[in-house]
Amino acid sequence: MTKDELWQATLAQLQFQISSANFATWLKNTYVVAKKDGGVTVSVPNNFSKEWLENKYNKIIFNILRSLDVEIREVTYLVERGPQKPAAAAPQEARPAQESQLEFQGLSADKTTNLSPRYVFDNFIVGPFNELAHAASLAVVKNPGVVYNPLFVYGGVGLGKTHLLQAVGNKIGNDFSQKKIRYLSSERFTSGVVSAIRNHTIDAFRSAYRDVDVLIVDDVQFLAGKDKTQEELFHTFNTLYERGRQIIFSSDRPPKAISALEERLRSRFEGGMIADISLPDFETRMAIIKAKTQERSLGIADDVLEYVASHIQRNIRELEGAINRLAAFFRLNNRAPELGEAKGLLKSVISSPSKFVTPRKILEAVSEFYDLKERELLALSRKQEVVKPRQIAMYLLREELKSSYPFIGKRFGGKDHTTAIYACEKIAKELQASESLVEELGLIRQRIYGG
């Protein structure tokens, strides 16, 4: 695999691990300058991108590169001055057909709306796991700002929330060409607030978002604890809502489960339609895989597709990542892989150590879900915002790993086993009466088993 092919394959997998907005922001105009002696040097356009990739995404990038080439031991980033043209941007007619099919399309996002044209309803697979969110989205498309306003879609990582939100934006843009649409991640909104405050341009920032007809904000769980950003979004929400403009949010959890979120903003999130996306069943996973392989004209045998659908169950992004690996094989060998070859190609994906559950993984998942530090979960604090997550962690250790009560008590600062028994029985009882708690544990389990 050449250095350009290696980077294209890396980008193809990266697009499913980070948001499209972040992908376009930090990975546009990047390419591999050199690959030798186990090192890969990636060209980036500026120092800001260099620092962000090194600090935020280097581990993900290295792991993908390493999975594609086991000889790679290091990734470095180089700022190249002047108009550099990536090798991956060769003229289209000079490239093999299969290679052009693999080219990442997210970089063609509209500069005004931030929407990628690749996300449409036509290639969104609907199943029992997402039919409510899909139906609500279609209703919004027909009457923006009238029904289901705001629309709040939540579900685990990699289940298609971004695809659905962008499909709504693209459809409204096509059907109501006069409407101003803006899609962005909560991280980008936060960066905008910080930049506006620093540069004394807060009025311009506000007018940019309060003058739109449709505002779509992805991954709002990352607003937790960011008071100034929450304040700006709150006032933006009120302005748009009063004007009858459509507002759409997504998160990896329902509003009530987002800790460190102002109550007034939480009530706005809950004021419209809340729709969840759960885990896809086998039939839906097969439909997704077949649709993706047909888009690329890969012609992969059914036994290979069934193997992928059977072994990757909790994350659509992982499904697409697996397809990217099969597509790379197709491109390099000019044929589809057989079952044995596919098993070898996907071994690191399907047999990843991250799939095995450990006490540490459960504690990490619970801590992240409730925006706590792991040490807070294990401490002796009696604060309500800590007590409930701690009891849930104890319950999951018992249910998922069949840990003994003494072991659980010892794990939490040497507590008596009766404390663990009480916590597990309390959560088990609450689960019978609280649908919201059932949802929360479902989302936490997705984190535990999803990566």
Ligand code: ADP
Given for the second form:
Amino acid sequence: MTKDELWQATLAQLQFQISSANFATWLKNTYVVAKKDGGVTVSVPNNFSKEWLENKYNKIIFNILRSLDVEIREVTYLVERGPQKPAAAAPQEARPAQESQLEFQGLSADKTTNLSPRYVFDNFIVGPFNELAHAASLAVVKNPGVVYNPLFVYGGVGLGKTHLLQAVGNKIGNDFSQKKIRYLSSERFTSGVVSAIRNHTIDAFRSAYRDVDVLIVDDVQFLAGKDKTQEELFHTFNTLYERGRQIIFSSDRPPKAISALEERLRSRFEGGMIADISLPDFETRMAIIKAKTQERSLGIADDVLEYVASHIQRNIRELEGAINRLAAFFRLNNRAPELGEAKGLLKSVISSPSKFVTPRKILEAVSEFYDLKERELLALSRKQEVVKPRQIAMYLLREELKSSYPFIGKRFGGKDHTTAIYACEKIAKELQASESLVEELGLIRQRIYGG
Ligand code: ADP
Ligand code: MG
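May I ask for the structure of the form predicted together with the ligand now, the form predicted on its own having been displayed?
Below is the whole assembly, all chains and molecules, this chain first.
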């Protein structure tokens, strides 16, 4: 087994052992850089992934690796060299090594704000796909708590929500040094609520959050179904809002598409500015890749950059993963890869089997999006909250895979092909009338192709 095959096999097993959200977050863009003398070195994109893998998943990963290769005794995680300076439109002169070294050291998140200094506006590329969200963010930076409160940014995985939100936090921190800023993921907020309840420290928890000037909560779609947490967030929101403090949220979908969200919280989310981030077009993808390769002085030829930009379309994190591989080649060989070599290096990123759509992927994406179990989606229930997702799944099977109606019917609890025809026609018709349905389908497709 080559080291790539070994890692692919490990990921394939790991996928079943941890939640898909965790899998996507911590294992994307990882690969084995070296396997030697019983040691396996896994390249990870950043320090967060490194910490998580070391602390939470190391044992599972090690056990899987061991089961694949008994010689393996140790796994270590290695962070690829990150960006050292903000991207610039024009190539900059190389700086003295010492200076970039210093910058590099300061890349871990701040203990109080939880903001990572690597996410700034200077290295955030703006194109038609994220223009609105970017403009709204800048307006918030200028006048925190005054315009656009709350700001709600949504968009698919790996498209820059976290980067943008943290850039806002960093810039406000810079421009208004007395302001207290707090960034956290909705999961972290949830676990804060849970432990505060358990330890009877809810008052302390409340005052900690209600005291900040800027509260940024990332990925609020994960609050779905968590009533107690929603309630706390609702009250925190109200307190901050009344005091004129800025609140910023992100989500992978618009508020109205978050299921199991209390109505009053939803209406708070919708009460300010909602801005979406869609998919970057080719030109913007080129701009992003150029900036990121220049930032690392990689000097990669345009045909290689174009190859990457035209093959990775739906996820900026994946673009970075591709660049990391090219960078690894550069370090090893002291020159940039040529097109043929680049194709080889990027083979598993670009045409990995997971990139092909399968019925499974569609069912998975739909049930995840609507927060259903796959078997609920496939069962015969007529409950309204299942009927629509089921029809959408049928529609997507037809549209994306050109599946036959009898096949689709069979897949859904042995239904007749007329049921499948009915579902597909119904959704097609609704799509003409409902912009929000078009949007939902767009987000589901992003999951199917980008996730
Ligand atoms: P999300 O939170 O939407 O899943 P992230 O903000 O984590 O996505 O972005 C994924 C990666 O892509 C990050 O490393 C981020 O720095 C980079 N990235 C995203 N959008 C941009 C952009 N517009 N310009 C430059 N880099 C970006
Ligand atoms: Mg994010």
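Positions refer to the first chain, counted from 1. Here, rigid core means the biggest group of C-alpha atoms that superpose within 1.5 Å across both forms. It should be emphasised that the depicted structure is a prediction, and the values quoted were computed from it without experimental measurement.
- Annotation: Cα of A34 displaced by at least 2 Å between these two forms, core superposition.
- Positional change of L441 between these two forms stays under 2 Å at the C-alpha, relative to the superposed core.
- A movement of the C-alpha atom of K56 reaching 2 angstroms or beyond is seen between these two forms when the two forms are aligned on their rigid core.
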